[in-house]
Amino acid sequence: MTETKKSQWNSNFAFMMAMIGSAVGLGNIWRFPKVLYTNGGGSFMIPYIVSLFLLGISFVLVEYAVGYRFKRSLARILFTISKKLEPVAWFILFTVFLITTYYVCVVGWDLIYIFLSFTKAWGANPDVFFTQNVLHATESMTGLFTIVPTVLASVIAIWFITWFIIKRDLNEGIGAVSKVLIPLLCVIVVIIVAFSLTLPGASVGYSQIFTPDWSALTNLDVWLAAFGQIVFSLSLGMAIAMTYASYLPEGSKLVDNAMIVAFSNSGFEVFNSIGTFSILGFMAVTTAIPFNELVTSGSGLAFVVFPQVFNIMGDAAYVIGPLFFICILFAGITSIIALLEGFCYSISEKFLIERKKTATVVCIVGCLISAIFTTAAGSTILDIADAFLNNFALLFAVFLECIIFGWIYKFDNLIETLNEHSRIKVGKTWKVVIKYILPVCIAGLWLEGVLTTINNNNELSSTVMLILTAIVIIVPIILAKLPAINKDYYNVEN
C-alpha cells in the first residue's frame, strides 16, 4: 500500500495561528513571570532577547526548513537521512506524547477552576482547597489506587475536546480552531492586562519588570534560565514546527513566518507578565504580603495565588476570574493539539492509518496514561515526570536534532530552502549558530537540568525516573522496528 494525498494548509493565516497557538501555552502565562522576576527583573530581558535570536529563531528556522523541504513526518525524515536515525525520531515523538499526558491533566485542573471561579468556591484558603478538595493529594503511593472523580472527569473532557479537533481534516480541525481561539485569547489577555493596570498597587508589581538588576548579567544561571525559557516557550525540539511546516504549500516565506511566530510568542508572554505582576502588586499592597512570597512557579501561581487575589478583588473578580482561567484553557488546548500532531502524523504515515483512527487510538492511550495523574498521588508523580521528561529527555532531543541537522544532514540544503521565497535571508552566521553555538548552549542546559534533578532526587523519584527511562528507550525502538505498511515510507530520495 502507498500513501494517500498529503494535507495542506488552506491559508498562511491558518498556519500562523496554529504555530502561535502551539507556542503560546501555560508556560507563557505562569512560568515566564517567575523566571523574569527571579533572574534580574528588567535586566533579564537582555539575555532573553539574545536567546530569542540565538536559540529560538535559529532552531525554529531549522525545523521550518526541514519540514518544508521533506514534507514528511519526523520519523520518515530521519529514516530518509539515515535508517539508523529512525529510533531517534520516535524517541522525540514519544517523549512529547508523554509530556502531553500530564499537560492535559493541568489543563483539566484549569477546567475545574473555570466553574469554581464564578462563585469563588475555593473559599478563604485556596492553598488548602487546591491540595485537599481538588487534588485530594497525598505523597503516599497508596494514593495511586484512589481516583479523584472530578479530576478524572475534567481530564476525559479535555481529551475528548482534543480528539474532536485533531480527528478532523487539517484545516477543519486544527486550522479552524486556531483561527478562532488565538484571536480570542489575545482579546482576553488585553482585557485582563487593561483591568489589572487600574488596580491599586499595580505599579508595585509591574515596576519589578522594569527595574533591572545589572549584576545578574554576569551570572551564568541567568543566561541558562533565558535559554531554558525560550526552549520551553517556543516548544523547541518537539517536532511541532517541523510538522506544521510540512503542510505548507510551495512558495511560502519561511523565514518571515518564523520571525512573526517567535516575536508574537515573546510579545505575548512579556505583555501578559505586565498584567500578572500588576495583579500580584495589588495583592502585595492589599495584604501586606512581601512581593517575593507571591511570585511562585508552576500550579501555585494559577490555582493558589490568583484565587487569593480574586478573593480580595471584589465583584470584579467574578468577571476577571473566569476570563483568566478561560485564557489558560484556550492556551492549553491549542498547545495540546500541536503536541499530538507530530506523533499522530508519523504513525499515520508509516502504518497508513487514516487520521481519524490514528487520533482515536492516540487519544484513548493518552487518556489511560493521564488517569495515573488523576489519582490522589497524581500530582506527586506529575512533578517527577515533568522534571525527568523536560530536564533529561526533551533537552537531549533538541541536542540530537542540532547534531543531526547541523552535522549529519547537508546543511546548505536548508539554507537554500529558507532563502528561496523569503524576504529575510539567512547565511553563514546561522550555520555557525546551529553547528557550534547551539549544541554547546543546549548541552549546558541539559547538564544543569540533570544536576538539579539528581540533587532533588529521592527513592520515589529515582524509581519513577528509572521506569520512564526504560519506557522512552523501549517503545521508540519497537515503533522503529515495526515494518511500515506504507511502501513509499522506505523511499529515501530527497
Second form
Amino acid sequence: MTETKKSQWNSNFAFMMAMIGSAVGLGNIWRFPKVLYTNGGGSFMIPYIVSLFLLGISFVLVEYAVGYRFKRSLARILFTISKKLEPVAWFILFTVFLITTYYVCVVGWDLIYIFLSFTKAWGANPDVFFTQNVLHATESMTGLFTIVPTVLASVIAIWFITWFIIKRDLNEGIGAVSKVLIPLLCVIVVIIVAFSLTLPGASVGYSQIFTPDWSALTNLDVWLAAFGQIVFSLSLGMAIAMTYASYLPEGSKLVDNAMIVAFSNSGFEVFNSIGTFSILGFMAVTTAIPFNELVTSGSGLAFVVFPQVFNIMGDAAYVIGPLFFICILFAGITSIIALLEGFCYSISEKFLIERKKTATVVCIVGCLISAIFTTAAGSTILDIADAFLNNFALLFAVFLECIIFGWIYKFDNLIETLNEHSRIKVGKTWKVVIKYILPVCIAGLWLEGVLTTINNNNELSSTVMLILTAIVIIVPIILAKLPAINKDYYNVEN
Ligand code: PHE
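Now show the form predicted in complex with ligand PHE, given that the preceding structure was the form predicted on its own.
Up next: the whole complex, starting with the chain shown before.
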C-alpha cells in the first residue's frame, strides 16, 4: 500500500481548514466583485444563493460521499465503477493539473507585488508597469523564446513552497499549513475591510452591492453567471473534495461539514467584496473616474486598479498594500496544494510511488510547464489556456461526474453514505438535482462558453486550444493505459 493511502486527517478542524483553503482562492478575491457588479448588484444574491444551495452544495456532497465511501483516488474509483471510465478520471485530474500550472504563475506575479507594495515601486502608471516592467508582455509568439527572469524566479519560488508543503505527510503538510493560513487570511481580510469602510467615498462603492436591479433576475445569463461563480469558487469537479473526504475517519458528519465549507467560502467572498467595493468607491470619488470603469476582474483588478488606489491612499497603503497581496498569496497557496492533491494521490496509488517522490516529480513537471507562462508571450497564452481549461474542459468534467455518479453508479449508495452520521439528511430532492437539474445547468453554461469563444476567436487562440485539446485527450489515455504497479488497484470491490 502507498503511504498516501493510509493518510487520515488527525482532526476535523484540519480537514475543514484544508477544504476552505481549497475553495477560497483568486476566484473569491478578484472574480466575484465583477460578476456581482455586472449581474445586477444586490439582486444577484438571489440567483447566487439559489445556485449555492441547489447546485453547489449538492455537487460538493456527491464528491464528499464518493471520496468517503471509496477511500481511494479518483483514478481507482472510476476504474472500480467501470474499467472504461479510468481515462475520464485522468482527463479530470490532468485538466486540473494544467490549470494549476498557470494558477501558480498568477500567484507568482502576486509574490512580486508583495515586494513592490512596500515601496509602491509600480510608480505613477501601474498599468504600463504591469504589462511592460513585470510581464514584458508581447502578443507576438516570438515572445515564447524570451523568458522573463523575475517572473520565472517567483514561479519557481511558488512551486518550491508548494513542493515543501505537499511532500510532507497529510497532517504535517496540507493540514498544518491550512490551519495557520486560513485563520490568518480571515484576520487580514477583516483588517482590510474595516479599514476600507473608513475611506471617504466607501459608501458610494458598497451601496452598489446593496442596490438591487430586479430586472436582472429575468435574464438567463445572470443565472448562468451565478452558477458559473459557484462552480469556480467552490472548486467543483476538480476532485478536491473527493480526495480530501477520502482521508476522513469513520463517523464524520459529511453533510454538516459540506455546509460549513460552502457557507464559509461564500461568506468570505461576499464579505471581501464589501472591502473591494469600498476601495473602488474611494477611488471613484477621489479621482472622478466613473465607478463602472474601475470594476474589472482578474489581474487587471489586482495588479493595475489596486496599485492605482494605493497610489492615492497615502501612507496607509504601505500597510494595506502588502496585506492585500499577502492575502492573495495565502488564498492562492492553499488552493494550489488542493488542486494537486487528487492528481498526486492517483499517481501514487496506481504506480505505488511514495508521497514525497510523487510530489517531487509532479512539481518539477509542473514547474517546467509553468515556464511557458513566464515568457514574454506567457500572459497571452495564459488567458487562452484559462478560457479553454476553465470554460470547456472543467465544465465538461463536472458534467461527466454528474453522469457517472448520478446515472452509472448506484446513486442510492451515496445517499446512504451521507446520511449515516450526519444530522442534516439528504434524499430524493438531492437525487433529482444531481441527475437532471445539474447536468442541464452545466450544459447551458458550457454552451454559453462555447458560443462566446467562437465569437471572440482568432487564429492564435484556435491553435492554442487545438493543441490543448489534443494534450488533454492523449495524456489521460496514456496514463490510463499504463499498467498499475499496485496490484490492489485492480481490486474492484467497494
Ligand atoms: N476555488 C479556487 C479559486 O477560487 C480554486 C480554483 C482554482 C478554482 C482554479 C478554479 C480554477 O481560486
